[in-house]
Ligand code: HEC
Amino acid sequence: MKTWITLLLLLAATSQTHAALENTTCKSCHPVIFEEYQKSIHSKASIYKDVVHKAVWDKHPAKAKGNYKCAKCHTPSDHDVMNGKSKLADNEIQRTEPISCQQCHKIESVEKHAKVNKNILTTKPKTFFSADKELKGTKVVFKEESSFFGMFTKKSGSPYHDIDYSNEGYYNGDSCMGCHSHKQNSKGFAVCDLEVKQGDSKESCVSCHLPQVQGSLANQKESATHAFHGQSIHNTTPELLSKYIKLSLDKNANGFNVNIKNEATHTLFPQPLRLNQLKVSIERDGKIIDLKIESFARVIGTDGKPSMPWLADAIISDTSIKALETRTVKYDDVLKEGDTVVVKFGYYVVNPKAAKKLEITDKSVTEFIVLTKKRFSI
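What is the structure of this single chain, taken in the form predicted alone?
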């Protein structure tokens, strides 16, 4: 008898674990998208997968009090932590789907606030929002129709959820702004602000970060393409975004200029730990001449010195490249016929100086990432 009771308890515990994992159902119908998600930044947003987030949390004074306030954006799928029912702890949700499919596709609207925006989720059961230009303005519900006295059955829609294609936020990217707009610290200082200009360009969060790629959307609905869900420019997909950074070179009698055109609708790498750099070299007569490295960063701090985000109360300097801006960097090196100028534009996920203070040694975030590269023959 005791054996049976123990077995039932184990089965109950297992079923509760699976019930808590919101992506379990999604992967059965959307295998391609689910596979992409596994490599995305959304699947690795918790301190148990993101080495930078963990390093910041380990140094943050709130850790000593167990007062984790990052769940809204980093682990919204762990509902017990979100609702204050439990403290942050290592579990399957934190490790596999801290930001589940449902958490993004249930965002009905975004409330704008000075400190940080707020996602408002739909209360309608089994209703998800998505974007499809051909179906825009419609809502697809599951239907099962019989014909010829029940001999033939035709099904449409998903048996697991309805799909609402009328939410404008999923077309212009506003649904991303609950977490990807700005963030103030406890001092009321904006430690990060993407300064998004969605309406000033034909591009948006969706067109850049969720481009259409080859592969069917779902098992039940064959399609040639689907919106890419593997967003993680730090280690897997910089090439998807490099096309929004245009590099050009102007030669003159006294040297040359390198122009960086940012076609993205937001400031490049304004996050407090990032370091954006332009690296230029000249290949001449079999030799490589490395020129000065140009850095672009939004440096924040206290008392005129750089500091950790939770301590900062002012901008020390800001050379970051803004949305839709073209930045020109001048070089006094006179070019010769036969020279080749190699231009690399990229960034560090964590500024090497900050990485040292945070004791981060993981190469995936400490090495320079080339976002785009171009060679100019003279």
Contents of the next structure:
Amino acid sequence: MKTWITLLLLLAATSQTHAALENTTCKSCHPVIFEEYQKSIHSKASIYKDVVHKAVWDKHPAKAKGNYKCAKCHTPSDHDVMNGKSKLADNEIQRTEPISCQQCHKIESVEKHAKVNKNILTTKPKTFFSADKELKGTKVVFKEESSFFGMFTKKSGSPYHDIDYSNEGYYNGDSCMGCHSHKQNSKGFAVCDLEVKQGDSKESCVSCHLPQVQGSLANQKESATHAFHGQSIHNTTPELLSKYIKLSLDKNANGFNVNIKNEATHTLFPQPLRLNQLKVSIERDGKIIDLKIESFARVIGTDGKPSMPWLADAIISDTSIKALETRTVKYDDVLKEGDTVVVKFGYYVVNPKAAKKLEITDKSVTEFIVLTKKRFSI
Ligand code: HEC
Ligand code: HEC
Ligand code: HEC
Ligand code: HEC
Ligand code: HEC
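Condition change, the form predicted alone to the form predicted in complex with ligand HEC:
Full complex below, order starting with the chain above.
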């Protein structure tokens, strides 16, 4: 009897640890990608790791009702919270893999809805979608072929799972759009909208945000490069993205213009808490002259005044820079020969005014971050 109970307890314990961490298996064969992922915001999207998400959740009316509906995008890998078995609580999934490897790699399609889109995951066990231009359209099924009466075995594909290279969403980024397209609040107002426009651009979510960087994609398959998995504007790798924002300057008799060419296929800094700014100064005769600061933001609110996202029902003003737009900012300061104009284009993760209201003091999100800058010698 006692041994039975011990066995049952043991089983319960192992099934729990088994359910706990999905990424552990991936780590053993994809160590480089796994390490990168640890630094990404996708591994830190829960209230236990993202101070900004926590600050907003703490003030959100749904918190009092204990209804963590943010889970479908922020922590979909916490399956017990997703299917209502348990309430939001601190655990290893929330802390280390709220959006696990599988959560992205099993997205078969994205269902479009006005309120929020929905990810449809494949039900095929151990099948992951991926992109590879040379293998596009093919499916790699793991098999061990025996020959010579089993004396030699030949392995193909991954020794752990099947790979489906035929899903367009992993080439053009449609697989990102279940979570990233838009989100309406309970008033049916779009709190954020990436407003994607493809235009003539050859780039996609995948080419810009998962560029090929050095390091092998798997232990068992030596490759020179792999797709970057450390997406985050917080901790931050501006050099990966700054090349898609081109700054230029035209001088005229009455002053000058600064042009910002946005090559991204979406609105810049669409998240309502961000504040995007252009800071320009002139270095003249050993002195620095700071010029007016230009802000680009989509301000949302109620009754003509800015308000928190769950209360907002209208756009108060929108100066955000849209997909593939070139924005020109005029300055009435006449330039002289020998001047150097310093142009900085950057952002606050949290608009300082909102940070105050939300009581966020963490320096990493309240300081101005330069995305790209350029010096122009006149
Ligand atoms: C036992 C080792 C092993 C484990 C465990 C493993 N993989 Fe793999 N995986 C591989 C190998 C080897 C390849 C390369 C196969 C090829 O290119 O033929 C691969 C390829 C992939 C690819 C496609 C790469 C491409 O070429 O585009 C994805 C996506 C992937 N793995 C995801 C995962 C995820 C997610 C997990 C964890 C749930 C995981 N893998 C666990 C060995 C493994
Ligand atoms: C439809 C998917 C979706 C849902 C549902 C969702 N979010 Fe998000 N959230 C996102 C995405 C995607 C981002 C990243 C957007 C970006 O950076 O432009 C984000 C970013 C945020 C940020 C900014 C985080 C930062 O570090 O700057 C906050 C705050 C936030 N969400 C709060 C919430 C809260 C609170 C809820 C639930 C009441 C919620 N979200 C529900 C998709 C979602
Ligand atoms: C399961 C939902 C989900 C999917 C799928 C997803 N993301 Fe995200 N992503 C998020 C959430 C949620 C955040 C914001 C987390 C936060 O700030 O707390 C985010 C943040 C980001 C950020 C960084 C923004 C920032 O504030 O640092 C980038 C870039 C990004 N995602 C790109 C992508 C790309 C590219 C894809 C597709 C290959 C993708 N994501 C797929 C949910 C998702
Ligand atoms: C041509 C390159 C390019 C393409 C294509 C592109 N992005 Fe971006 N993305 C950028 C740049 C540059 C930034 C930095 C500015 C910013 O944060 O808005 C950025 C920022 C982001 C952010 C963070 C926004 C924030 O401020 O929190 C998210 C999320 C994101 N992209 C998702 C996507 C998704 C999803 C797609 C596909 C629909 C996509 N991107 C396509 C260049 C690109
Ligand atoms: C936000 C969604 C997302 C998450 C989370 C994610 N991946 Fe990926 N991954 C992708 C996309 C999209 C691609 C296709 C990019 C390409 O091959 O160009 C990809 C490519 C890969 C590849 C092939 C790399 C190459 O260069 O072809 C491997 C292997 C892989 N992922 C493993 C993982 C592992 C392991 C994790 C967890 C530690 C993980 N992924 C988490 C979206 C994601």
